[in-house]
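Just one chain is shown here, as C-alpha cells, and it is the form predicted on its own.
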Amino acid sequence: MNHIQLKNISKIYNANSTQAQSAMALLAEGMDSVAVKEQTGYSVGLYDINLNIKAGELHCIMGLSGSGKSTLIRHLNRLIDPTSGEIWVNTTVNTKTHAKDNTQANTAPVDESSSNAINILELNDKQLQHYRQQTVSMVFQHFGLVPHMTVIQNVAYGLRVRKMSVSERHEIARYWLNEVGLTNLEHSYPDELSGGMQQRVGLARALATDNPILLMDEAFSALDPLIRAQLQDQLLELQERLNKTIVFITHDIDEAIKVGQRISILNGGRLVQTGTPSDLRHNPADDYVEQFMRAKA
C-alpha cells in the first residue's frame, strides 16, 4: 500500500492566488519555471506533483540544484505548505509489515475515505504538531544539532516533548547511538565531533522517536565520499531491519541507484520520472533523464 500521495502540489514563491493561478497557467501551456520567472517574477517551486510513496520503501527524490528536491520533501512535514494540491497520509501505517518488494500490494493509493488517512494540509496547529511528533522524522544536510546540548540530550530530544522520564528517553537514545556506531560519545557535544559523526547523530535522533515516515534531506552531501559511503551503508542495513518509509533528497545519481528502491527525478519543479533505477536506464522518459542515467554508466 502508499503511504504518502501527493495530489496536484503546485508552489509558486511570493505570489498571490491570482498572481499564482496565472503563473500555473502559463505553465500549463508547457512554459518552464525560468521563461515564468522572466515573464511573472514569481519563482516556481513545484508545479502539478502527483506521486504514490509506498509504505517501507526507500525512495529517492532528485535532480540538479533549483529543481525543487528540497521544497518537495519540506512540504510533507509542511515547513512549506503548497499554493495548492493535496497531500495524503495513512498514520496508521505500520512500515514494517509491508514487505519491501511486495509491488502488486503497494499499487493502490491512499484511500482518502479511509480515516486512517489524513490530508495534513488540513490540520490545526494542535494536530500539525502531533503529526510531527508521532509519523515524521527528519534528518537535515546540516546535521541541525542544538549545539549547548550532549550527544544523548540531542538524540532524546524528540522523545523529551513527548514528556517521557530522563531515564527512559536516555536508554532509548544510548540504543540508537549504539545503532549507529557512537556508543561512549554521549557526553560530548556536537562540535567535539566530526561531520560524519554528527550525521550519525541526527540519524539517531530522527530514528530514537521510531516514527514511520524518515525524511533525509540531502543528509550525506556535505560529507566526506568515503564516510558518506559509509553512512549510505549503514543507512541500507538498518532500513534491512526497521523498513520505514525513507524519503532521501539527493543530486547525485550513484547515491539514488544505491540506495533508492524507486527514484523520482525532478526539473524546474515538474516530476519527470518515477521508476526503478532499471526503469530509468532503460526506459529514460526524456533527455533530461538519459543524462543523469549515462552519468552512472
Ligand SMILES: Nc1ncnc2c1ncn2[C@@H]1O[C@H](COP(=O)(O)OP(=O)(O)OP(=O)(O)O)[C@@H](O)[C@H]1O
Given for the second form:
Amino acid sequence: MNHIQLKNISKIYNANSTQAQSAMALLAEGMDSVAVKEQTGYSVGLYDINLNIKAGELHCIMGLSGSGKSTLIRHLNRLIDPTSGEIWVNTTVNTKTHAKDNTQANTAPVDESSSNAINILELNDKQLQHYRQQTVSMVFQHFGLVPHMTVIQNVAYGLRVRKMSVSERHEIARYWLNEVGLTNLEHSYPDELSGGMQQRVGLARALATDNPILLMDEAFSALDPLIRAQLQDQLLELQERLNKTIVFITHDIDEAIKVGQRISILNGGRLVQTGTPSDLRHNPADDYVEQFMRAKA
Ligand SMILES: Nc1ncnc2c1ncn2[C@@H]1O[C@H](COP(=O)(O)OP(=O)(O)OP(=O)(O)O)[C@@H](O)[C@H]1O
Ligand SMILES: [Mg+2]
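Could you switch over to the form predicted in complex with this ligand, since the one displayed so far is the form predicted on its own?
Let's see the whole complex now, leading with the same chain.
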C-alpha cells in the first residue's frame, strides 16, 4: 500500500510560470539540468518525479550534491511547493503507537478499503498545520534543538500544541528518550551533549509526536563514523517495532544500502531508478547507478 505518491513533480527555482515552462520544455527534450541552467538561468530542483513510497518502508533517497534530494524531501512537508505535479498522502495509514503500549497499533493490518489519500498541495493553512502536527515529523542534519530548553522540553516540544498537561507530555518524552537510549539526561541542555546524543534527542522529538511519516534529511551525516553506525542500527531497530514510513536522505551509498529497504537515485533533478539494493546492483538503470553500486558487490 502506498503511503506517499509523487506525481510528475517538477521544481524550477526562481522562475515564474512562463519561465518555468520554457525550462521544462528543454528538460522534456532531454537537456540536462546544468545545460538548462546555462541556457535559461533557472535552477532545476526536480524534473518530472514519479515516486511511490510504501507504508512502513524505510526509503532512501540518494544522489550527489545538488541532485535534488533536499528539494524532494521538503516537498513532503511543504516547506517547498512544486512548480507542477501532485503529492498524494494517505492519511488513514495508522502507525500510531502509545507511549505505554506500543504493541497494538503496528501489528494491526492496514485496511486498504479505508484508504483515503489527499493531495497535500490542496490543503489550506489550517489543514496544512494539522498535517504537519499529525502526519509528518522531521529530523534535521544539524539537530535543530532549541538551545535554551532542556532535553526533555525539546522532546516534548511537538506535543505542546496538543491539549496535554506538562506531566503527560513529559511522560511521553521520557518514554521516547528511553527508546533512543538516553536516560538520566532529561535536565541537560543540548550544548552539554555530544553530537550523537543531540541527534538521539532529535530522533526522540520526532518520534514523540507519533506521526506516521518520518523525514530525515542527512540526519546522520554530521556524525563520526562510529556514532553514525550506532544511530543507523538504532534506527533499524526502532523501525522493526514502530513500522513508520521513513524517507531517509543520504549522499552515502553505504548508508543507503545498510538502512534502505528501497533506494531511489536522483541525478540532476531526475529520478534515475528506484529499487532494492539488490535491484540496483544487478540491474542498474545507467552508468551513474552502476558507478555507485560497482564497489558494493
Ligand atoms: N532556494 C534555492 N534557490 C535556487 N536554487 C536552489 C535552491 N535550493 C536548491 N537549489 C538548486 O536545486 C538543485 C538541487 O538542490 P538540493 O539542495 O535539493 O540538492 P541536494 O541533493 O540536497 O544537495 P546536497 O547533497 O548538497 O544537500 C541544486 O542545483 C541547487 O543549487
Ligand atoms: Mg541536501
